[in-house]
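Single chain ahead, written as structure tokens, the form predicted alone.
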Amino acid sequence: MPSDVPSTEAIKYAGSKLKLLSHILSLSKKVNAATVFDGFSGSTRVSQAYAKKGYRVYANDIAVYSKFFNTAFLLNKQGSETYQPIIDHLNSLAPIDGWFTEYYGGDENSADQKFPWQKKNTRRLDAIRDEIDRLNLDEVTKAVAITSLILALDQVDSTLGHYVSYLNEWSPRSYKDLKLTVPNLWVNQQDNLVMNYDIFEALNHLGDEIDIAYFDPPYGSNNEKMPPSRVRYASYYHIWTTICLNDRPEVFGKARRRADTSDTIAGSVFEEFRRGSSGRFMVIEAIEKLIREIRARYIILSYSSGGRATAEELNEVLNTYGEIIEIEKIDYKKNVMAGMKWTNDWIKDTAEKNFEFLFLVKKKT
């Protein structure tokens, strides 16, 4: 990671931009900004990096994940410290045998059923889930604390990075004890704002004030056998939304799904694969209808060259609502970037996988 970027903190993430802040934070400096819209913060690294950076950040995700760690991470205004006495107290606490160990604790030799963690952990995590609760603990300390337990089982899970399944033997990480430590927080000097809405619930919550709005909608899969209505994002974090409300929802399937993940109720309009009733992609709508009502002066858009959105769609819709300032190409297989100036050529560039295209544009008023 490039000296200039700030360190951030964040689980395993499918489509994580950890990669890519550098060159967002490039792009942003290109314009005279001070407010940053993160519409879909997702793992929150790039929530992270810009609130770092000194940027007012209204940071915006559905998934109630990303607003424990957002609220942690942006609303802090306590040095790390203060954080550690209650930190000491979770780890102390003795394990118990609670709803976590029934549905998501294995033991060693269990080769019947896969589990996401092993029981000495899990039983950690009821004790210390508890806790949390019954210390009614003020918000930004709660977020602090959760944070702390998803990080901690981050560390020690038997996954491959999601909870849709699980691997078939133990991983080795998962047989580390789990032990929580003080996230890697700072003091804001910014008034950030954290939200959990539907993106466009969120649009409705914004002033005028928005310099630039960051987007990375989960766009659809463009592979016909794999329609992403089999992952979403829902499905994939499943496991810590339950840990967040720690609600003990009804489960389904050998991976244990929240019920209200399942593909009939879960996702997103960006995870559609369908066409809608004009014959477009629905998720093309419905990026036409975000970049039209963003009330931004500029927009970064995070494109992956995999996605349902083709390019020829969005060269339209980007090009009607806005005017396109600069492009860079990733090539993740090569891990390179290439700036690259406004022509249509990024268009062909798109027929192969392992791109990433950022685009800076400035929106028509």
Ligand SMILES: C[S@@+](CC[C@H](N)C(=O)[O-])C[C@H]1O[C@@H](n2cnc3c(N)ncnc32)[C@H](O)[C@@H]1O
Given for the second form:
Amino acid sequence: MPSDVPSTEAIKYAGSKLKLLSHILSLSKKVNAATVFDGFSGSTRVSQAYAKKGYRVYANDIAVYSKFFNTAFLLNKQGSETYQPIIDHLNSLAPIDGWFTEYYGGDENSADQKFPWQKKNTRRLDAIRDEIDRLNLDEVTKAVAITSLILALDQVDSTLGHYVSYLNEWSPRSYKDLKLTVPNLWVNQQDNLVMNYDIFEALNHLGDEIDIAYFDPPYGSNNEKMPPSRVRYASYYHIWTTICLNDRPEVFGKARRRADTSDTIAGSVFEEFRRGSSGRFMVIEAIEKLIREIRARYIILSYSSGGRATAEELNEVLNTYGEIIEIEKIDYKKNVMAGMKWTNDWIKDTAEKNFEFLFLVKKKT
Ligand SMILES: C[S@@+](CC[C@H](N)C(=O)[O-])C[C@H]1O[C@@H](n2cnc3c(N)ncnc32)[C@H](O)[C@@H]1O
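Starting from the form predicted alone above, please write out the structure of the form predicted in complex with this ligand.
What follows is the entire complex, opening with the chain shown before.
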């Protein structure tokens, strides 16, 4: 990765744009921008990179864990050493058998149990999570502690990177001991803003100050035979939600997912695979609404060639509400830029798999 890309820190996250940071930043440099809105911040990699580059960042995601990560990274104004004593304290706690161990802790010596962590580590999780609540911390310190806990758990998991099914056998890293470290924080000079709304609600909280809106919604699968989008963020990462909220929810199924992440309840319109009453895919309708309603001078939109939104429809939406200034096509697997196109030619490339597109769009006024 080129050295002008700041280092960022995050959990393993489907659709993380870690590999695209240099492209996103270089597109952003082409326009004179000070304030950036990251509407679907997810792992917070993009928000972190923008903030470290000195942009004022408004970060939003519907997922509560994203809010905690963003609060820790973007709102912190203290040197990271400030947090060392609390992290040391949390590491020193005696393990206990609690709610997390009951549902998510497996026996190290049992081969046929499917759990995301070994018991020795969920017992530490139980002790640490309760202590974080007991300490009555201010918002940023609490977010730093929880981010540290989640990053540490992500290092000792026995999963394929999501929490809807667990591995048959313990992963090598699950044998390691859970150990919290202070996240790679920096002193933010800007007054960043963190939001935890559905994107359309978030738009109501923005003024006219946004120079660039970066949108990376969760595009559904475009395979007609496949059930609704495979990546459903609320389900995939239900455990991080539960750790943030510490609300001991009702759980169901083999993966012990939160009841509020069942397929009939959860889901985002951006994860919708059906067509709406107009005959168009609902996700395209949602993207159209988003592009139409956002008040920003420029939009950078991520789109992957496996997405539900068809290229033609997307092209039409972008041209209706804006002017496409530049398109970058990136071979996702190889992380090479396959070429830039300024015309509608990009559409025919979407038949190929594994391409990521970034559109820089000037919003029509
Ligand atoms: C492709 S991921 C974003 C990845 C992010 N750019 C990164 O680098 O980690 C899509 C994100 O959209 C969020 N999301 C889904 N529906 C949403 C909605 N209606 N409003 C806001 N965020 C939503 C999900 O929680 C998920 O984190």
